[in-house]
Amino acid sequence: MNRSKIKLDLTNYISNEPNTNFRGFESKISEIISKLYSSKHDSSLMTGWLNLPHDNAMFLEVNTFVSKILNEDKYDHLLVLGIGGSSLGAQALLESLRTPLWNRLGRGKRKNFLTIDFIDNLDPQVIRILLSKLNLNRTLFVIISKTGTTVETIVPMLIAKEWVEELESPKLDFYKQCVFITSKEKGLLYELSKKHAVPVFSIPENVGGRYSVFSPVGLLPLAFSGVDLSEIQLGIQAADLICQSVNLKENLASMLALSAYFSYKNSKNIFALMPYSTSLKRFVDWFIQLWAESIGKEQKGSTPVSAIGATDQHSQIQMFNEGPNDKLICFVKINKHKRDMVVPDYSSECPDFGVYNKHKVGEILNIELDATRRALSENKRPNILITLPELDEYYISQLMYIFEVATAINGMLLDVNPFNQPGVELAKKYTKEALVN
């Protein structure tokens, strides 16, 4: 199939960001890409996520398991327990690919895909509300923790276990309604899986949480919800080729990384990601974790922030235009909006309505995006534009993979390790100490 390509427009960046020299960094980028990809088979390094696009066995294993469970027709609902990288990626993809009416509208020929919720925080009100609304004897629980001891995952798991096993009729064994996603052959969840015969999917040791969306961590919830994993795989395989291109103009990941790098060197300490689609709000949340945990080290790195167009034209754009010139704004545009609507003609009722007559809603949204970029450029504010042909499995997964590689390259340009998170571990240590004491 001949598909359109994701496009990157740097026009408003180059004209407003001084002292940029992409060409001067061609050999440096080539060296970084070579180093990055040559390390992906080294099990001691955290670059195993680069192998995921071509792991056919993993995709087959997930699809086979999901088909078996769905055909048994024992469950109506999926509840995913996981935090950060164990949850955000799947949430980002699901939100971008569906609306709240998505399940009612139907997906393909199968009628028994599961509705899905996530518990990704220790908020007692949210936990109570979610468990109260579910038919617990028709709920499958997916428990995700690489270490098997993540407090924000284990605590709601224990509460869910109590609720399930307190049901009077029928009496249930909580673990028989579970699937674990954890490290291979080690950790608390793995030990529980052996004791209670719980199905287990492994997270490769050399894949960190925030880079794990295309492992079973993301793929299993997506498949249960009816997302086409074959399109996901095709998307990330296409992205993998883009990210290895020696042609700098074709390598979107490298161009994104260089843009962020030069802006940071020019005192732009904030990286704002601003898609013009409410459906991409969780995508931005996923990106913020990816960027912040990967780049923020040794007092280096731009701070990622979220903005959604056109909503934040009425809030943050004032700051972006006339506040401190310390930001790089990255817009994401959807060229063709699904299920778009045409504005009806009520100009006879009110002449002022005539300006909207016969325009599509998505078209107006994109006009607002272009106008916002123009205003920023006139104020000498650097901004870049990524355009997706449409919002589907193929393109959104491709974009996520490109951002993963761009993040890794940016970290290597800054000479920090983009695959560890020492600043996170200290708080975990103190939490465990306080719980024990």
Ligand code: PA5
Second form
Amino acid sequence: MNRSKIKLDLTNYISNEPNTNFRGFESKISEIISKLYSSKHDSSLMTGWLNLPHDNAMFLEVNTFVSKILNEDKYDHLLVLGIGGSSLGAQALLESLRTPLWNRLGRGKRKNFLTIDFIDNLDPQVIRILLSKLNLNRTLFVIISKTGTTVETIVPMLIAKEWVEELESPKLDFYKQCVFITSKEKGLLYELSKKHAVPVFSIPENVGGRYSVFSPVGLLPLAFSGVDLSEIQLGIQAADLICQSVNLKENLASMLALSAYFSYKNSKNIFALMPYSTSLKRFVDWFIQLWAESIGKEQKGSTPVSAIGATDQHSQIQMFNEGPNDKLICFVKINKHKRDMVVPDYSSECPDFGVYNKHKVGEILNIELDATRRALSENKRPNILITLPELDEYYISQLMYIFEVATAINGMLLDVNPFNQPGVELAKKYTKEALVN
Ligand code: PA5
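Next up, the form predicted in complex with 5-phosphoarabinonic acid (PA5). The previous block was the form predicted alone.
Next comes the full complex, and the chain you just saw is listed first.
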């Protein structure tokens, strides 16, 4: 099938960002890409996520497992426990595909998916409310942690275990309602899985948490939610081709990485990601984690900031337009909005309503985006625009993969290791020490 492409428009970038030199970086970029891709089979380097688009066995394993569980019809609900890279990717994809309101519609009569919730923090109120609302004997718990030791994941797991096993009737064994996703043959979760015969999916050693959305970490929750994984796979396969293109103009990951790099070199210390869609809020959270943990090292890196259009036109845009010129703003437009609505014609009631009824809601949103870009450009604020033909499985997964590669390239341009997170590890270590003392 010949599908439309994701586009990147740099018009408002080139005119507002001095000292950019895309051409001059062509050979540097191809060097980085070949370094990245030639390391993907090396298990000691953290680029194994570049193999995921072609891992048919993994996609099949996830689909087969999920179909079997759904056929047994033992569960209505999925509760995912995990944090950071072990949670945000699936949340981002689900929210973008179903909109944040989807989950509230409930399971209804359909049996081909489970409703889903995530616990990714130690907020006691949230944990309590969630556990009390669920029918615990019809809940499947997916516990995700690569290290298998993360406090924000293990603690809610212990609480959930207590709640499940305290039910009077029927008497339940918590671990029989669990699936673990963790490192292969090591760590606490792996040990527990052996002891209690919990089904376990592996996170390859050379796939870091924030690059793991297209491993079982993201795919399993998505499949349980009824998302078509074959479209996801097609999306990331298409992205994989784009990211390896030697034609710089077609290589969106490289162009994104370079734009961010030049802006950073021109003292734009902030990278604001501003999609025009509430459904992409979690996607921005996912990106922020990816970018911050990958790039923020050795006193380098642009700080990622979240903004949502049009909501933030009534908030942060004032700062973006007239505050310090220290930001690169990356807009994301959805060309054709799903379930769009025509504005009804009430112009006979009030002539001022007449301007709206020629349009659909999503179309007005996009007009606002273009207007905002224009205003920013008039104020010499560099901005770039990514346009998705639609917000669906194929395009959103493609975009996420492109962002992963762009992040890796940006890190390599800045000469930092985009695959470790020493700053995160340190706080984890200190938390453990404080808990023991
Ligand atoms: O990207 C990362 O490595 C981190 O954000 C981890 O995903 C996060 O700290 C959770 O770690 P774990 O999966 O080991 O529980």
